[in-house]
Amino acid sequence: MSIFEYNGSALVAMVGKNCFAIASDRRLGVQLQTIATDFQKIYKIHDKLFIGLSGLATDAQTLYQRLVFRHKLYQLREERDMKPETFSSLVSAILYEKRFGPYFCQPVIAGLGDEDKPFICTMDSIGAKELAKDFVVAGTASESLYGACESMFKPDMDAEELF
């Protein structure tokens, strides 16, 4: 069994007309046996930003504080929310310069960005990019996320449709 394994997750993120939407479960098990169904692992980072996290629960906890931090710091300097793509590029360097002992997450980063352009990506644990322009998926579950969304998206896709 994989480490990214360990804690169990689901997490897919999917782009419409003008929005995006992105959702997980919220079971935080060992293995086969489920511990709490109220574990948080989709964070606001800001109104136009979100940021899920799948793989360890404790690896995921820390790069969140991590992240909240430098964002905070990020605002104090520019006097102004990150863009999308400036914080996936934040967290794909934070993730790179951990990569002899990574935090074993797979971040699933949506937002929307200039002229509400909706922006989606994923990484691995080391910070590699996967852009999408229809949606994206991670954790133990993403074999059965990619069919269900391979087969339930439509181009354009307006709020009510996507939710």
Contents of the next structure:
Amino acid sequence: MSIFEYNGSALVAMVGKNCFAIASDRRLGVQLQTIATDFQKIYKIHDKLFIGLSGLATDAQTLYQRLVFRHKLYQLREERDMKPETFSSLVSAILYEKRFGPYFCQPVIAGLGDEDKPFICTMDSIGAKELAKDFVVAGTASESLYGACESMFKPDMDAEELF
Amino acid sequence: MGDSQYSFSLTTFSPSGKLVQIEHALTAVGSGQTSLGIKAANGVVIATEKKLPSILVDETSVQKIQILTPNIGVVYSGMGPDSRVLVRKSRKQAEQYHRLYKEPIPVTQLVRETAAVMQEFTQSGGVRPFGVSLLVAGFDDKGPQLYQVDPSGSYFSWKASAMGKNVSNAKTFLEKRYTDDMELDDAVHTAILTLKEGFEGQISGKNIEIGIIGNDKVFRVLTPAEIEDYLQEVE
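Given the form predicted on its own above, produce the structure of the same protein in the form predicted in complex with its partner chain.
Every component of the complex follows; first up is the chain already shown.
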């Protein structure tokens, strides 16, 4: 069984009109056994930036702690919040540092950038960014999620519809 | 004074609480060629004298004002070679920031890191402080900014500042002439007039250097021809 499928996860992020939505499942499993149904996979970096981490749970938690550390230092030094685009470049660099011993995670980043323009992106476990204008998916259920998104997505949905 | 007994080692405080080597470094800066900077409402201008040791020197090969990033430039007073080392390090730091964040480095961050380098050389063994003060001019999201960095590693944001030989006259002149709502062109004129104050000999496009950055956020050094145009406007 693949290491990415050890704990299991499904993540999706979508863009709407001046808004975005990011969603995940809450199951934590060990292979086929479910051991928790309230496991957090989406974390807040700041009010306008969220990151979802799919894949191996331990790597997801450690990676999140490292990213929060970097962001807090950035906030102290530059006296401002990180823009989503900047943050995704940072995540990509951090993942690539471990190119030959990677974090087994696939992040999904969603945030509001300048003038509240929604921004979403995903990347693979070694930092290859994939920007999208409509939706991104990650995790073990990614293929079915792609199918669901393709059929249900339409551009410029408002917050209610997006939900 | 008892201080002179403590002037041999950089890393030893004198009884009066000073690091004498840094004082000497500031003297080195004070005997360098005058340079100044002015922050206008819509840009920044930095300028310096470019006195060459002989008429045989090819003045086109000498450039005292350097670009650190496309939107940040720097000029120095003091020892040229020391400034080259700092420019090199600053450029590298700016590029590293960009590689990590894919964003141009904010002016304050670059100044902070350059100042940290200068401070390192006041607290390590076997090295001496840099014999330069830098004036860093940049334009980023926070608007036009002008910073001065000293050999000790301290830095300040200035509306207008001068360094080098003629510093006290230049600063008095700037204090009288500076207004908060100055436009970039006015600032260039004021800069030229300030340089003229202490200039020995005939000022021309070939023996001063001017660098400007405006709302376009692109730092550039003016050509001698452009400087001549400004000089004529000032006459």
